[in-house]
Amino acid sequence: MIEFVLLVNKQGQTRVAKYTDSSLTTDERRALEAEIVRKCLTRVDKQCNIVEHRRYKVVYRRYASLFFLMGIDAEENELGTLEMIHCMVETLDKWFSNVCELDIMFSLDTTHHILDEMIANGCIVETNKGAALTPVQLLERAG
């Protein structure tokens, strides 16, 4: 199950979080980010994209200043996971053509509503672009 998803930038400011474990409160999650953010953003490009923290794995991916970050529970796949987070950025990429951090920070909800396509309650629902891309078009279409 994944349990979070978090967006962010090389100096370690969360630009996007996407909780599903509802048992943390914000102080608990904001000590968690910070703790999570450190560890990652700190390693080499040669280790491993998979650390351990808590009773989380930490699964992430730099892609130019932005580190795509999840957690998961014991019996999720790493590299299943791995792939999602990739097939997040390519559907980022395919809507804001060649995403950056400053496409997520002026709009927020629309990237909100990508990952809610793609992830629902802590299970990957979507992977298909056009699919995961539909409902937010047809959003954008009525607003």
Contents of the next structure:
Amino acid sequence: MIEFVLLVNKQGQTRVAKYTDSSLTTDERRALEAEIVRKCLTRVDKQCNIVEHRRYKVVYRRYASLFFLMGIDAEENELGTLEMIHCMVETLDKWFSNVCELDIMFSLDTTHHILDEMIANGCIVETNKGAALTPVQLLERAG
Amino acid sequence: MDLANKVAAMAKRTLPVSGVFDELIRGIGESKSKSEEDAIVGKLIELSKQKIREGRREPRSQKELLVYLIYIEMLGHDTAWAQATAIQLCSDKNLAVKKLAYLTVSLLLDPASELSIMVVATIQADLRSDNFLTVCTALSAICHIASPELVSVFLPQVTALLRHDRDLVKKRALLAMQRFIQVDPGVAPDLERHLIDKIGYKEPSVMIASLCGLRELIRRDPAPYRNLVHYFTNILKQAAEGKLGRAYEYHRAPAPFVQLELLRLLGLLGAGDRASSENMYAVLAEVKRRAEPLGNNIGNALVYECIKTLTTIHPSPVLVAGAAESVSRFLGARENNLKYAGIDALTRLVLIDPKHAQDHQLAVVDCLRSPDVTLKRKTLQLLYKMAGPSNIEVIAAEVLVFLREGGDEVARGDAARSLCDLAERYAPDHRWFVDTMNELFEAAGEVVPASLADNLTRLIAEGTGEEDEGADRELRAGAVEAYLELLDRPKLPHVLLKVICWVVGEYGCLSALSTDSVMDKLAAIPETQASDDEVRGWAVSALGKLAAQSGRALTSDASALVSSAAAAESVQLQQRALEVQALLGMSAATQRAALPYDAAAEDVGVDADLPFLDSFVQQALQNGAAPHLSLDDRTAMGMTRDDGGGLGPLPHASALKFQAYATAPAPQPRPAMPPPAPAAAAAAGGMDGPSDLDVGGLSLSQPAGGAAAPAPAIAAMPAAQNSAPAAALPSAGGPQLILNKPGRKWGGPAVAAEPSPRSGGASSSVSSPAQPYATSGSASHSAAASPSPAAAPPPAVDAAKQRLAASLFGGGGSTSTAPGLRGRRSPAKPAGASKPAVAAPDLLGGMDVSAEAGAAAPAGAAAPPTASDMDLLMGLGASVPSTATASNTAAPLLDPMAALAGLGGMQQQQRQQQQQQQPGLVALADLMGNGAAVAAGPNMQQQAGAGLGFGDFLADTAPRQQPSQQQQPAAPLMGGPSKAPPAAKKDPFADLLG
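Output the structure of the form predicted in complex with its partner chain; the preceding block shows the form predicted alone.
Expanding to the full complex; the earlier chain stays at the top.
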């Protein structure tokens, strides 16, 4: 299970937050995000991209100023999750062409939509980039 | 990079934005501090409220509003005021607005919120729409807001949508079903058939959605779905061969994420089922064979998942041998991620056969010494699985080192619990156990479960369980000496201080020091240690015991401590002190009878009804006292209140609390008193309990009087009765009373004070050591092995790697035959038989397992599934049986963990208890606090030139594993933009995606 997907910049500011488990309150989420980012920031390149935090294994990957993080449970494959993050970034990149933090900020709704197409109910449901972007494109045209 | 240009370039490809929107979003992006951000959020809130008031209808304005709301929520601000508007916008005609409104609602609303009901009608209408995009939008919304009550509302429509012409709708409907199962597992039987129907669907994305749904079913109960193994292996084989199409390829691996999902499903289905497992061997080998040569991250992920699967299912020796080779490759890699996977895989292999650990000794020690906490923690988990009598001392030393390094509270808690568990199981002797526990308390007292202190004191009190008084005595004397020595160190954790107080109080006379110096040491605790009232209470009780058992008077320091405690604000502490004072005023015979030496492990028979007081109660009632009401009665009658009475920081304050009394003038002593003891009811029912007050006075106002036995008995009575308030006793008529000073609330903690540790004193027969132990001290244990009283030699922590490895993996296995404490303490348990006192280090039940595995080998190798029908997949849909039959052919459950867990029921119970004690959420510093802290971090400097993140994310993300970058292992992920070659920046994926 993927418990959450977070995009947080290196200042610790949340850019996108999606939780599968919706039992956390807004305050708890903010607290969790701050804790995790702090942990990830203290790590150096050579260390592994996995941090255990509370009951989650947090897999993170840094792209320029932005951290992409996924909180997973014991069942999930850490290395696979790491690649899923990259697959997600590739898909965003395909949509925005050369994606950057501001792209995500200005098109927050589209970013959410793309992530929703790829990950639903805590599962990876689409990794075909074309198929993931088709509904987004259709919606864009309809809107 | 020029910021303005970048923004200008972006404007054209984002949705049309107004100037204000542009400015605000950019403001959020550029804000450097929490206050700056808050200011912008304030503007957003103001603007949003204005938009809501205006109620403008243009889609652009509405979308902006919704995006603002998402930002406000994401940045941690309240959005309750806008939720109704967002819900309203869900029924907007514009699809883009509708989609965004659903998204906003899912982010803003808690599914438990009653407001989510308001979206239901809208979703139902949208599900009926002719536009499939509207239907998809509604189905996605269901995934986000589904709650158990709503499942049955949506289920019929969602089921019908499985017949929609569009694959996109089918996929979304299946995902909605998955969500239904997640929120309400009870619907699974209704959905099972639909999910299985779609396994063989031609469109991969629909097939994947059905797999996700099935995963929910299979993880809850795999048995009914074992007949699906055949289909899963077929799909997996096709996925591995690239038959799902180029579009699913990722970094040269064909549909890797589908493969991962299927491997996980197979693992769930094959666990504990030999027949199913044997049908998987061929395809697992095939998947692994194809993934190995990829040599990139995704290839390694596949190999790692294969290992996970084949170690979960009934093992095949051939596959396990292959897995061991892959583990070597992982552990030998330079990347920590691979090492992590290697250690985790090795942990799984060790459960099948402990010999695998032998091959990687140095690599494991390397990981253990790694500065990477994640890796270190993972390695410790491996050590826990490898632990046995031969290496427990080295492993314990490693865990203690980890604990001393500090770090995450959860991680430390896990390590502490594991250490307790292992130490109890494999401790070479009691002395070692006591020493190790002491070190554990010292290193990580704050995360150690309280039950551990109970175990430790019980062990010391019960001794070896044999009739070997000498050994017991030596153990206790050793513990006392160790503790007296520890007291010289500052900052001991409270839990350790309590253990020290109890042990020294109980067995202080075994010390080489004089009783007086022991008393002085105890009396000094409040000064030398950061103690609280609770610890002081334990110290006071310990002093009482020492004095009573030795027949000596308290030293001047000790009696100073007791006197000050008797005037303490904490009523619990005060009571303990007053009891000690009262008891020490009695005759020596009474003292010894009340607090006998070494009787902590004796059974205490307490008649909770206290019949010997019946006549006394009768008399009081006749004199007009109100009858006693139990706590439940009083709660029911509303005589208690919940907020704290403010009586000091008593940690055990319970629910029993009262309204504050108005202070009364001093000359009228009786009404000014706090309500008296058993007359708690009198507080409400017209306070009139003179006789009760007299009782209090009798017992404590003349402690030096000759009334021998009755006094302590009465003093202990209220505590033993538990519901009768104990606090009034010491206070009534006592000159020490400081509770009723003006304005002071007389509240619950006093009354609800924990039962006194000497509550057993009511029976005047034995002393019970302290509350937790009084009940648990059953002295029934027969022992087998003789203890070796000599202290274990300190493990060589700083030894060279080889020596450490040798001690971890090989050394000493043949010499140590001592089973753990538990084995010794309960040899009669049947599980003890399955875990013989083996001389080899493979204590993990591995012998049984490997024997089984050996038997399974030929069968597994010779019987690959008939895979010829691999291309039949596309037509499978309808032929899949809908009712699953369990094809469980009685393969014995081979999970070695289960064998381990079976070692003793007691142990299992204890684990459960420990699990329940997971620490709660940790409080935290605010967001920007971190930001600031972070700014000093080393990473920042590297990125100093990157500004606020306008660099291209992908500039430096050319996949790690691309051969051209192999030479700089540290660079790929985090390096600055300049590090990536321009070519890679232009089209990093062109060659991958074709």
